[in-house]
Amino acid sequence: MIKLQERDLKHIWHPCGQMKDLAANPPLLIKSARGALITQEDGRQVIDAISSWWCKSLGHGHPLITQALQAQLAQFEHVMFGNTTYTAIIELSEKLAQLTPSLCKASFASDGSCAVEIALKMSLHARQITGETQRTKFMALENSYHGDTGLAMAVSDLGIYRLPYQAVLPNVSFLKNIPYVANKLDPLWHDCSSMWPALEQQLNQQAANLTAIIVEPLVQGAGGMLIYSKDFLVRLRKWTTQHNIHLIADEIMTGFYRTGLKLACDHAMIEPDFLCLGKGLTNGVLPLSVTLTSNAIYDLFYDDFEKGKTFFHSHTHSGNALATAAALACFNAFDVENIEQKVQTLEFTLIELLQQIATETGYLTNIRHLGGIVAADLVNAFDISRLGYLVGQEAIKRGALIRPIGNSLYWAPPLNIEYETLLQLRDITCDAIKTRCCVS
């Protein structure tokens, strides 16, 4: 097993750390996986406490989707899509456009990312189309991720992930001191009047230039799980369209239960003009995004070849028949397994044990939690160094893989994790923060 790591390290760039970290922590050397839990080749199990990067919405290995992947596999596993089409993916594109009530055109993409690109982009083309050839600039939330190719990057207000490059990327505003909640009993939540005049002045210096506005909605994943309040994106869709500034909704890890309902917009009841999903739109088990937009963005681009309103971007696999197998058998566990009312349950659940560990330990503060997420942020009495990569990895030795943003400790388990694997994590996650937060 040693020997696997060392050729693991010899050769490859492991995504998102620090390599050298590696070396003194080899990656874990996965034989399988069922359900919540990841079995290593030595027999060991973890527990998946962040849904492999807030993914696998279902658990590992689930049933109906491991039947439909052999099912369309025996058919074809991928033809181009450029000019062809199956039965499965109309399937797809038509659960896709019930999610909202006009957003029912779907143009598929792999990863995240992409999606998000795609309707950056889109939004930007559509400008040009129109003549409005001054709406050039994007504007985001503060604390904001949406990935980390060119315009998803330039989208983004972490600076770990964009200072590198900065000086290639276009320049895009950040809209500061967004009304942050710890749950949806926070008055905040329901009405952040008192703080919207000031959000509203920042709007406004940059609304004659603006094409979009992307947001993660509720709930900033790579920012440390903070969540924000359900009337501030209420009003911000209010603002949008009041000025004719596109919101794209960028619910890549949002999406499909994991904030309680199908898509965090449908807390504030608001449809944007853009909506990019994936990660739990196959369960993570093959790459598939897809960006939804209205009739009246799709017949823009309408028109003869000759006139250059062709959207072109185009991905190799994109409209992939094994991935669109998988998010088809996603829709239907999400109802056989009745997800949105294991997820009511879920939160409860995940919010009480987080706060026996605050409660235990002492070392837990700003405890938060929206669905299929709870989060808190480690209080480092002691200044130690890296507290919560420390933490993330006692934990990972004791039996459960938890990735702390920074300080910040958060759970977004699969949807369907059963009661007793949570108290698991609790036991682990809590003798982690006690070894890890005092003086050694």
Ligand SMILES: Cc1ncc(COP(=O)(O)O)c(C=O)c1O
The other form holds:
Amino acid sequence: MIKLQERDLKHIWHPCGQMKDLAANPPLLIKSARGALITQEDGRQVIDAISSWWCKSLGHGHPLITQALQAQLAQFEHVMFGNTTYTAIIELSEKLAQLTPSLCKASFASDGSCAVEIALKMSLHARQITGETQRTKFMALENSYHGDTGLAMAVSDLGIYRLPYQAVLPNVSFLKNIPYVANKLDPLWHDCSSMWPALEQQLNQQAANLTAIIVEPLVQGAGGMLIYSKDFLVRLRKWTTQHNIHLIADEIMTGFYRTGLKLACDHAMIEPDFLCLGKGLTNGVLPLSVTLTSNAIYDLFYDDFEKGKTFFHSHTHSGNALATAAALACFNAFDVENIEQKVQTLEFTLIELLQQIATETGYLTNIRHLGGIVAADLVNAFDISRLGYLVGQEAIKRGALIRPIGNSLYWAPPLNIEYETLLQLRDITCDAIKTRCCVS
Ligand SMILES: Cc1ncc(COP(=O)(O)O)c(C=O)c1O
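To complete the pair, please output the form predicted together with this ligand; the form predicted on its own was given just before.
To see the whole picture, the full complex is given below, headed by that same chain.
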């Protein structure tokens, strides 16, 4: 009989990777997953150290979410959301509206990328309605990542993702020299005034034609878990307001306590014009994303049909009832589990354990952390090709699913991960680094 992994490779094109790598290191064959642990068909377990691409903030198989799904399944799974509504999605929208003071209108999609598309399109469309037709440009930050669909990719500064398609994408400017920090104790976190004038100069050059600036607030995930100054976000909000430019906060990775607070924007006490959420919204159980915006934006589109202001954006699975039930259960589970408290403790544990590895191996540098994220760059003393990838593969063999981004290694585990599991994660990561970072 052909092994399952061979059958997989015969027909499946996996996401975000070179298939030749997967042929050499076949995908893990998953049997079950609970909490922070994934069990393979052969019984071996791996720690989900990156919450399955940052979405399993409450871990796998959370009982409150499972119960909610079963209850919703007994009612209905999905009815097209164009002309219909139901209790759960109304309740979810009310909870989403409470996340910020005035972003009270929710537009639902499935993936994070689509939530970003909605925000970008709404911003641009709003300018057509207000007659600000010169405002057609978007700006993003260097090292940004906002998804893989057309516009989302256009505002992503990751060349390997974007460049093959650049010919058909709109030109976007990327703000350079972002004030990156190591943690909240970094002086730049509270005060980036020394770097602001150069940033403001770049902004001013574009101001007249910009409709929106999109940011991943405080942590840039796919860019390598880079953390930047809270003060920069405060200043950017102020500048965008002064210049009548929309600020889009893409909290698809950072939302729901990943950075320690419910939203990363809460650290800076700012409110964007558009807020995109996904991933942790359903704890990664089912695809659901949302773009929140204000009445001020919503009202621009609200008119007689003949006036042509309708926002004609739809996804088949918009408002999916199972995903909605999961999201509603997540709100409950975050409270029941007291995640806000847990992530405070987790933050200290994560940095302490990664520091121990740095001391023991000498192969980690540029250590940074915020909330449930800790990251460092591997010291490539022997110029080893694709070192991060090799360390990741070694860790998988030893029982931890980590996926370094280039040579940046990070942990972003479920926020309710057990301390003992973190100790195992430390030992596995440490051994993987020791094995791969030197040449024997
Ligand atoms: C900040 C950010 N925005 C958007 C996306 C895209 O989300 P999705 O993969 O659900 O389309 C991601 C995915 O990693 C992300 O990290």
